[in-house]
Amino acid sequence: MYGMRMKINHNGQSVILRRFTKNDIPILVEHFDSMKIHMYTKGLFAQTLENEEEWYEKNRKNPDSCTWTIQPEGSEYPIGVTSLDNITSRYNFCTSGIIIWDSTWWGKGIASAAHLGRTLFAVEWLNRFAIRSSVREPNVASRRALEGVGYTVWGTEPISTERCGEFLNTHHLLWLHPKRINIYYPNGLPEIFRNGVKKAEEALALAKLEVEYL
């Protein structure tokens, strides 16, 4: 399924999260054939228009996923995609992911803004208590953006993939809803998550100020 529109005004950036349209598919094809973009994703091969059309139709009908395209306000085209998956889990968790394919927007706070909107939606509309994610170890900027809204690295998977002849580790992260801690941890929150939960509480308060549902 595709997510409802929202606007996030964060650190001087105004970012729109909106549903995909068929007009966006050629943009995916144009950018998803770059190993620069897929250096730290699961992608290995270029996609065709037909591949992306199939993805669009499959995702459009998938009740277990909510996907948005990321478009800075004033930009003519979307510059990335973010999603929440496994949203029908009976255990009230989901998983998150993001790709910003236009490298001219890297390092400008777009991912942080998208994380705020996505996380608020997960809490307020999907009733999720926890969000899982992962990031390749060399992708420091992506890790910091996730940690900024309260994700905690709880473990690192060694030699999980290979890029350019080098094996990379993968960090696994967890975001916990500050008001639902007792459900998952009735005997007390483990120390490893304490700082992350504090940041998660701050991020939710900030998101309520900066995220506007359109």
Ligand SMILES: CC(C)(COP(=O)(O)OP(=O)(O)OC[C@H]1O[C@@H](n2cnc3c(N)ncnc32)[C@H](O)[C@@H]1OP(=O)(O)O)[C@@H](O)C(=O)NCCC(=O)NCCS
Contents of the next structure:
Amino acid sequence: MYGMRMKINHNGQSVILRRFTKNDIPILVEHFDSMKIHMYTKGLFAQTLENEEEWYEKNRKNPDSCTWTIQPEGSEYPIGVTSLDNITSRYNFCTSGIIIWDSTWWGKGIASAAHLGRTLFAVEWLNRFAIRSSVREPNVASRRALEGVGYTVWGTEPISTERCGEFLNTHHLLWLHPKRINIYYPNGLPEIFRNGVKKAEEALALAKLEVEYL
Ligand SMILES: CC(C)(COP(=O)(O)OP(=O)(O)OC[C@H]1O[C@@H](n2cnc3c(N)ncnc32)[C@H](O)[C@@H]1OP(=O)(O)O)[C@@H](O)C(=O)NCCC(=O)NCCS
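Right, and the form predicted together with the ligand of this protein, after the form predicted on its own?
Below, the chain from earlier opens the complete complex, with every other chain and molecule after it.
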């Protein structure tokens, strides 16, 4: 399924998250044959228009996923994709992911803004209590964007993939809903998550101010 439209005004950036249309698919394909974009994702092979049209159709009908394309103000085209997956987990978890496929938009606060909207939606509309994600160790920008909204690295998997002749470790992260802590941790929040939960509280308060459903 595709996500409802929202606008996030964050640190001078205005970013729209909206559903995909079929017209967006060729733009995605154009950028999805780049190792620069996929260096730290799970992608290893280029996608064709046919593959991505199938993805669009499959995703459209998938009740377990909520996907948006990302379009910042000032861009005629969408520049990325972000999603919440496993949204029907009976344990109120979900997983999250993001790819900004147009690298000219990297480092401009787009992921940080998108994460605010995505996280607020996970909490306020999907009743998620926790969000999981993972990041390749060298992908500092991705880790920082996630930590900025309250995700915590809880563990690191050694040599989990090979990229460009080097074996990379993968960090695993968890975001915890500050008001649902007692459900997962009735005996108290483990120290490792304290800072993240504080940040999550701040991020949700900020998101309430900066996210607008259109
Ligand atoms: C990783 C990615 C999502 C980051 O998105 P972005 O919009 O460039 O990130 P932001 O501009 O919001 O920056 C997030 C944080 O990383 C920092 N950052 C940005 N680029 C950086 C870089 N090259 N090196 C180190 N830190 C960087 C920012 O300063 C910011 O930190 P702060 O919150 O402490 O200020 C984007 O580069 C991308 O899609 N890459 C390709 C696909 C990918 O790797 N997806 C993630 C898989 S886990």
